[in-house]
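To begin, one chain is listed below as structure tokens, in the form predicted alone.
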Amino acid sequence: MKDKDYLMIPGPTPVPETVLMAHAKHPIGHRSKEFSAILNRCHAGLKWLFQTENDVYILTSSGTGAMESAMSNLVNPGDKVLSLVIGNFGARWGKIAASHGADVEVMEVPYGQAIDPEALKARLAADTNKEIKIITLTHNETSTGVTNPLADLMAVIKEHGALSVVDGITSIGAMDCPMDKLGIDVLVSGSQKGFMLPPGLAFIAVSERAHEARKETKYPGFYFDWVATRKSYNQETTPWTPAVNLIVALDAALQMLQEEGLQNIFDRHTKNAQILREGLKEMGMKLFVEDESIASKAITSVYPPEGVTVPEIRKTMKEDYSIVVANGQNDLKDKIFRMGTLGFVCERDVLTALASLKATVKKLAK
């Protein structure tokens, strides 16, 4: 049915009508007092959602732009960067760091697993000269459906003293990621995930420690430079022309999230993921991540049943039931499919998706 498609993927995620209506308003001047008031509310709301007293900057880009910003402001050629990789997006940190001349070391585990804090502790204990300047990691890896034990990993990193740079793109607004409590130096996210917005905005929270490190960076770039960004932030504006309507929509989305409350947001994502996982198991489906302790609350990866292919499932779900689910990525393409419970998703949506999947498998198994 036309205009009926519903996104059950890692992103973009569904957008509430309230947010869509805010986004549809006529643009206002980005140097106006009216826009500064909206920007100030957004900055306050972002601090609340990131659970930080640090500045949280709004970038007109995808989440990868925030990742680029982190590396361009911190990395000098030859700097040692340790990249913790549990999937496709964790690997992206290392690629970006290398593009800025970093000496990148990768600590990788098989997809479907999380980084072992003890393994990280052993590696950092061997860094007796403190050569590792930056450690990058992903909190929630949507390419696999794994959530890293962030608190345990951060405790190890803090003991070593390296700068911690964390991808919270699919955890902020979905899972507990208290920046200040954990001592994270740089934390990034993107609008099309738990923020319940269309793509186009990224967010980066920067600690004072990271700002101090920025002073030693030789080639920080231009568009994503924290010095220009912070100066404008303190003047209640932006350094460059922002995505005005997306920021107006962000204001509406943050108000919705604040009305719901942090713990309720986390509980909703936990409950919806549990309903999905239990429903899949009741159908006899095999989950890619079986360990509940590291299973994502935002995305669940599933093996197709025997005799049925991932492309067939995705095609039938979309054409017959107007529900979009995601394929696997890279080596996991056509081997798993991924169902999202991220952002503006309620229990009804999950139950509908489960019923549609059950009907889909029944059709394809004939």
The other form holds:
Protein chains: 2
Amino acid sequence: MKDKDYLMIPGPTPVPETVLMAHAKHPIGHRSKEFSAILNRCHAGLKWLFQTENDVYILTSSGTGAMESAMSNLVNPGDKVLSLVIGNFGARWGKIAASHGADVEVMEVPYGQAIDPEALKARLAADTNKEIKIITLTHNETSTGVTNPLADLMAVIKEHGALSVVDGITSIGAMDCPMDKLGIDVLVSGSQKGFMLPPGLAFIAVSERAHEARKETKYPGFYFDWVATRKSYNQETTPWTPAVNLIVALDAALQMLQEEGLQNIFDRHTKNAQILREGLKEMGMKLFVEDESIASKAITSVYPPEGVTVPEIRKTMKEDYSIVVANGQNDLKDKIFRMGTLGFVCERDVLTALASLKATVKKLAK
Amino acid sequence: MKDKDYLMIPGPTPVPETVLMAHAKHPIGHRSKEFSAILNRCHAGLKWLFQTENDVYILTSSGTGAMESAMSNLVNPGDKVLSLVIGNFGARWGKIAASHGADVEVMEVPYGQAIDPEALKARLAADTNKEIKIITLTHNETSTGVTNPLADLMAVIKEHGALSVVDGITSIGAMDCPMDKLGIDVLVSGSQKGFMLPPGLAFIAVSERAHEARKETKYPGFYFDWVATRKSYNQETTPWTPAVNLIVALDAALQMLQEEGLQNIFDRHTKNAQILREGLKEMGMKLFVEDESIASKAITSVYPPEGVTVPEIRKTMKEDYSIVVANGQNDLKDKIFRMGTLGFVCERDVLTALASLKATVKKLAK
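One more: the block was the form predicted alone; return the form predicted in complex with a further copy of the same chain.
All chains and molecules follow, beginning with the one already shown.
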């Protein structure tokens, strides 16, 4: 049915009508006082959401652009980067670092698991000459639905002293990720996730330590350069023409999030994920991440029931019930499917999805 | 008056209601067949607009992101880049190239003038060892309202053999810029210009020669990398989550442009700029670019009349007549103002602007 599809993928996520309407207005000039006022409100709202006193820069790009920004501003050819990988998106950090000439070491666990802080501690203890300059990690791994024990990992990294670069793309605005309290140096996210916006904006919060490290970078590039970005930020503008409409929409979305309140947002995501997981288990389905302590509050990965395939489930869910769920990625393709409860999602949406999935499985198992 | 402002700046430019409405729809999944169909139509439309058989990639970024993409994919540290500068945006190429380690030589003329093909010919004739790898140039210089003699310059560059990288940000969709006919290697543009879209997308057309040169690039970066981009393009998708809503809007805008027809689009811009220039002269105002042969069809720069300042004109135009015109940039700030007739602009808009400017000057001259 045309225009009826409901997205339960990890992104894009549903967008509130209030935000879509703000987004649909005619663009205004980006060098105007009106736009600076909007930008200032957005910067304040982002600092609140990232729980930081650091600058949070708005980039016109995908979330991957913010990841690139982190690496292009920090990496010199030959720099040692330790990349903690628990899925596809964690692996992306290493690829980006390598594209800027970094010497990348990967610490990986089987997909579906999280990084063990003790294992990280042992690896960093062996780095007696402090050769590791940067450690990249993922808060919530979108490809598997696993959330790393971020606070414990950050405590280990802080003891070592390397720069910590964290992917918060599917966690910010859904799960507690207090940048300053945890001592994160660089934290990135993207608009089409917990922010309840269409894709097209990315966000990057940068600590003073990271700005200091930037000073030693030989080939920082231009578009994502923090020096130009910070200079414009301090002048209440952006260095290049930004995605004006998306920023007007961000202003509306941040206002909605602030009205709801940080703890309420986290509680809502926790509750919705819990209801989804319980409902799936009641239907006899096997969860990909059984350990509750590392199961994501934003994305739930599930095995299909016996005798039914992932492509069949996705096809029937979409064609008969207008609900879009995601496939697994790479080795997990057609082995699991993923349901997002990230962003503008209420309990009714979860019940609707469960009812539709139940009907889907019933139909397919015949 | 709230919501009444009409933009006559060089970007963002006015957006048709049809396009805004397409842009306001709920985002769809970017890994769906529906989205691939939209993307394919956009790619075909862009090839038509760029007048090329080369791939035209859609980037989620500002136009400056497409400029970065050109340099990060082509420049190795130490490479010699000749940058032809006739204004602020021309100068940006050199800065980007330098940020990737290029050895940049600038060939500059006073702002308000174009590059003389004979002067370029002489410079390139002196490059007997063919040390110049890349030549950057601007088709239409947004900061001054000057259009370079692109066909003549391209003929000289082709004779030399360097890679030509052209900023078509304010010319594509407004002025004739036939990529293949002129032999341009890399051509970039941005959505908030002739494309009649909000800002947030950029476009880059890449020749086979440029793709060949990319193979030798040591630190190409990741987000803008042509190898990943081309691979996804051939699979009818994008490497990262794109600005889905803007691409749906692009589909609508390209359909409008195709219905109008290429020559009609160019003729409309030529006519509107002509009417604006004639009207300004009739009012006794002095044009910044008097030479008709290099005067832009997209942006017209004007000196304020005797006894009236640029800030006064901009303030009155905006506050009393809800028309936004742009200031000059850098050395030209407060010396000239700039009026855009780029994109979704008809003759009525030009007459309205002239009438409002006339009333503004009358009011201020009292």
